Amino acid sequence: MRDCTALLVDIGSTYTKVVVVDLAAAEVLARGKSATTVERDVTLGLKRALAAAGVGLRKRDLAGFTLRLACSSAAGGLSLVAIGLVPELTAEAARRAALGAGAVVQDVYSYQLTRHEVAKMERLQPDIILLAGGTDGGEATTVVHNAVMLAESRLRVPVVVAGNKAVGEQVMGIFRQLGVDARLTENVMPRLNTLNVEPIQHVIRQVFLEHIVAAKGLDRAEELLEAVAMPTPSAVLAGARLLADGLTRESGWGELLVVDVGGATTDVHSVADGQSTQREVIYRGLPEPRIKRTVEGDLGLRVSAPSLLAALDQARVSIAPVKSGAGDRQVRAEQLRRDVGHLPETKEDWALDAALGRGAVELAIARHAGRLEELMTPQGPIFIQRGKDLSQVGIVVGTGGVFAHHHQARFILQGAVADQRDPFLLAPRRARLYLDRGYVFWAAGLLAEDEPQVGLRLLKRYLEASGGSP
């Protein structure tokens, strides 16, 4: 490989990816990719995707890179287990911070936990734990009581703990008694309906380099790579934010979204202040982060495919471009749920994968996305807006497989612009939408803290238009 070329690998929970970048020209040089093997070495799915590459596997060779990073979602990614104080404050708080970390939150909790709700998070083995709670100098007894009952639990992962500052000492002492690896950082909501969420994220980053990159065995992979850098929905979400905001001496595209549509999950990332541009409109709930990123954990195309299905059903969401029955379709998303890696061969296949993909699009979006409420008052109607309003949001992109590799890409990701059919939905009406064909987006994202102007590049050279450009 020649001088100044980065190698960028995702180790994801299907695929391996491996990029390499010639950082002069912001050109990709080379792809390979081969089923991820986390199950039982992950080093020999990486050291197959890297021969696909061309990129040899002697020190010598790797060491001529300028950069080698990694991102990685395998063995089900960064999980996280969220604690509050009030749900629709501090937990929900807790949770957006997470989310934001590149976690996969599986439950959250509010109040003082109970027996059975610490016994549910032990069946859960989740990686991470965030304990929050009270605005600083508020509710004190709330996160005293959860930090006692977790340092006796048979829990033993990492706690960050992001509450009251006026009893932060005090939880750090509980935990530190039993032995619990705790860390202190700012409170994730300092004052009311004031998120704090930055400093949680870092810290977030920091576990997850020291203790989770080694508990799912990726360790292994760092002896080819200088790091697991973060996990892939960070690099996803710090490549949105670069393409949108762009650099002093290049300017981005402006507010935006993605929808990442994987095997397990589908992410959506917006960019976006989400105010609303009507006045009659009045924001109700937490305000909404400029930078945001929700998981929605029932619809992926394969190890969620049941529960997509289901989900859709639910919404009533059509799936017309399948023309087999409902039982077919129920048979056939349990073997997608079985067979991960299953690639799509016949009509049918094809077709089961873009209604699953847009349905899974569609309603990514729609949770995501902020609504307006009518409310009948004696001088009118008004509107009540939760959540972000998305409806001026110009421009869409698709990453993830279906959008590299299937036919239908546009119609799929074109469920992500909302329809009449629910005006109070405040997604993005006209939006110019972009695939990510080439599966770079991750790599951008990883390139974005070290070589920002080339991960900005290749984002603009590699997207492919899909109606429209900026």
Given for the second form:
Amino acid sequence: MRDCTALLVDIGSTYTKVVVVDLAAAEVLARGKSATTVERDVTLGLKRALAAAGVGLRKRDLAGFTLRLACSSAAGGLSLVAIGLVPELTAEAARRAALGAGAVVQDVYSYQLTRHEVAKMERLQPDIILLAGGTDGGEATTVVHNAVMLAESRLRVPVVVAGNKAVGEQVMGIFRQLGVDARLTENVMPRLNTLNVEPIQHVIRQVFLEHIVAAKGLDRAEELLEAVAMPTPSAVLAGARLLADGLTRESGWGELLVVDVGGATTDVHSVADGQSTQREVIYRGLPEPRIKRTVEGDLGLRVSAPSLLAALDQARVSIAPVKSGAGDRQVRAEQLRRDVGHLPETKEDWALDAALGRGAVELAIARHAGRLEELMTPQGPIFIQRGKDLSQVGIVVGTGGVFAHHHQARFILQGAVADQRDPFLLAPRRARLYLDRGYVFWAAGLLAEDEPQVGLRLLKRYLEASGGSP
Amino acid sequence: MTKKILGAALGECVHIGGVTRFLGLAQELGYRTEFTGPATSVRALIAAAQEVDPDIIGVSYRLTPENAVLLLRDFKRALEEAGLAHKRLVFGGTPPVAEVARQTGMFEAVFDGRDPPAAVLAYLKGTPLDGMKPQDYPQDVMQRIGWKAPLPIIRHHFGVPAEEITPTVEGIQQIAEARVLDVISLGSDQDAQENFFHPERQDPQAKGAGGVPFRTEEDLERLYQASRRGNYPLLRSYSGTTDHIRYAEVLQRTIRNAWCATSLFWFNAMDGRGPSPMEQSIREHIELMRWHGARNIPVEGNEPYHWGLRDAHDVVVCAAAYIYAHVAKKAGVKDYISPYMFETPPHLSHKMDLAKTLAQIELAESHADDAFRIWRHARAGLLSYPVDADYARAQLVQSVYVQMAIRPAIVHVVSYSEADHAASAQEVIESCKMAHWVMRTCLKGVPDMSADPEVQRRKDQLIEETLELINAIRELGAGRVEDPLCDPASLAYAIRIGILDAPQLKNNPYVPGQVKTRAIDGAIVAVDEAGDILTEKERIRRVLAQAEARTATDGASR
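For the form predicted together with the partner chain instead of the form predicted on its own, what are the coordinates?
Then the entire complex follows, led off by the chain already shown.
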């Protein structure tokens, strides 16, 4: 290929996608896709996807690209176990930091680890362990205890230490003594209710590059590419940040939400301060990061279809095609779970996907956005806010297969906008909707470091306006 | 190791003013603080305590006592379940809720807003007032300042004008019990200061006029014993205007005089408050400074504002501040209490008043070092108080507010009654409480008035002009003595020819009283016959020219 082009690859859990971008024109030149083959040899699927995009496989063909970058969520993505002290404080802070680093959080533990919990962790076999606990100068015994438990376990995965700095060196000493690869970074919650996620995310990414890529066999892709630079969710987050904040020379679109409905999960990313937009509101709980990602492991259109149905029932969300025939629904959901590559064919298939997609979006947004609750006090009612106030966020972007291909994509994405039925939910009230029909979000995110202006322009150019919310 | 305090407004309580002030004070004292915010559930507070592992948990609740009973029961149970029952707990709330908190027995201290000013500070410093023994109350002024910091200590005059000392004794008892005042300055009558050792000179008709008429060491001892209760305030009294050293010894022996206040140019024949002529008076004052310095007793420079009280222009007041600090240092004083009387004269604007005070501070503190420590002492202008008690209360609080801009170590509170009558014990207590409220409010942070460009410009101008005046005095004795600023003869000569002068000294045989001053744009400046501003350089030139002419005339006539 020619100079001044970028070859961008997403090695997904199901498909390996290729996008070729003209960096000078900020234009997508070619796309290609093939099934991911990480179980055998990741390069097989990659080569097929490259070929589908018309990319030659000879060294000199590949050398012609200015950039050859990939992200990946294959082989289970970047799996992580988070450990903190109190569930709603340092444990939650560690979970949020991990999600923001694009990790798949397998489990979260709090207080002093038991042998049973360590054994469970050994079975989970995470790629990374994130160890937090105690504010700086605060409680110190738990993080030390947990370090001993981890060091003495059979787990031999990198540990990122992000707890009370007063015992940071002591904790590192424990790991060093038993040959555990541990990285000391800043406390994820240095002071009460203060979240400090970026240093942790930086270290997690380092570990991903140095260890995880090779451990998952993704390093073979580096025969063809420069690097598997980040987990796919990180790329999507980087794209979201770029689109929201823009650059010094080119403005972004402002605060926004990105909803990614997949077969197994529904991810929501928000780039917004989330401060209360109303008066007389008291914030409660751990502050939210401005760039926030949530992953709903029970909300997906294929593998997670049964749990999505159950969640919809529990939340009493009723959408016409899902409503009728309880027995039939379960059967259909089971079929979808088994056939993850299923593409809708009949009118009913499309309708079911639309209904499930809409339901997944509604539930995922309800979990991602903050909520008000009314508290009666002797002075009268006051409102407590938990989570981010996204009511004034003006942009919602849908990305992922269902938004790329479904003719009712707009209807599905409208699930992100608050309606009258739940006035205390702090989801966007009025928003312009955009669809990522061309799969550019992750690609723009991959460009965010080296060619941010191209990334920003790609997003602005290829996200398809789908009107405003009703 | 830094101690940690975790604060919370518990339950549905959204009133955070008290707990944030408490945490602010704790921070000032070196604690590490964490705050959960308003309306903190018991569960959230326990969670925070587990992460932070505080030494003390501070709980605030200001709603109804009935709710407090249930809430505190939940809190106690939750602490026990979380293994945190050993934590030190402190409570703040309204009086009825505080009573509920006291009854639980959970809290080592409970504050209900009616506490003495130093109560919270004392608790944070590890010596709660409730548990303090007499010997725990610092009886040294510097220690008292440290004990009370970041609040200034409060000083107030007290002395009931009466024929005997009993009303003053009773008043001191009442004030000490109120725990609002740190230093009681005995306001004595004239014979107590001037004729303590000379009963034959005392005027029975004037006994008790203007202050407490103590006449014997036993009287002073009685007054001191009256203060041995409550917060054990320090006592002090004016210096004698005769028998200076002997009198100082008596004050030390009887009332453990907290510090000595002496002057340089006053309390002598010039103002009629003492018999000594100027040069001798200066020598006596310096001797008194030296005596106290040698005994490590702090000395207050009762000097600059006396010029302001007589409408001297601001440069003279600033020069007096510089000269006094200079002399005190040379006299071996270790701890110099540098007084700044605001609103003196009362027609100064706040801006120009603050500028003048900042200039005095800079000039005086240019002498400070490890061996000569300077403690800022602020007070309201004696002449600024209106007679109407309501206006006077307003004057008191606004004056203290401005005074706080200089971060004083000592605030000399002047009772709101002062323009009408000498303060009763009750009025002293009320006035101190008013001042305390302002001071603690200021600790939350106030705009930096001293940063005002106009204030800074005037301050710089004053410093420049003051140094002109100081140099002029130095020139007077140059070649004759090593340091004319410490030389009584040079200083007395500077007074005699009018380098230091004030309009209200007109017709005074010891000073020309020729200078004319006016308030222009809120500042007090020297003016010429036409009322136009005279620069200090020009004023000094004229003063020196007149002095030279007089000398020539005197020489010719001889």
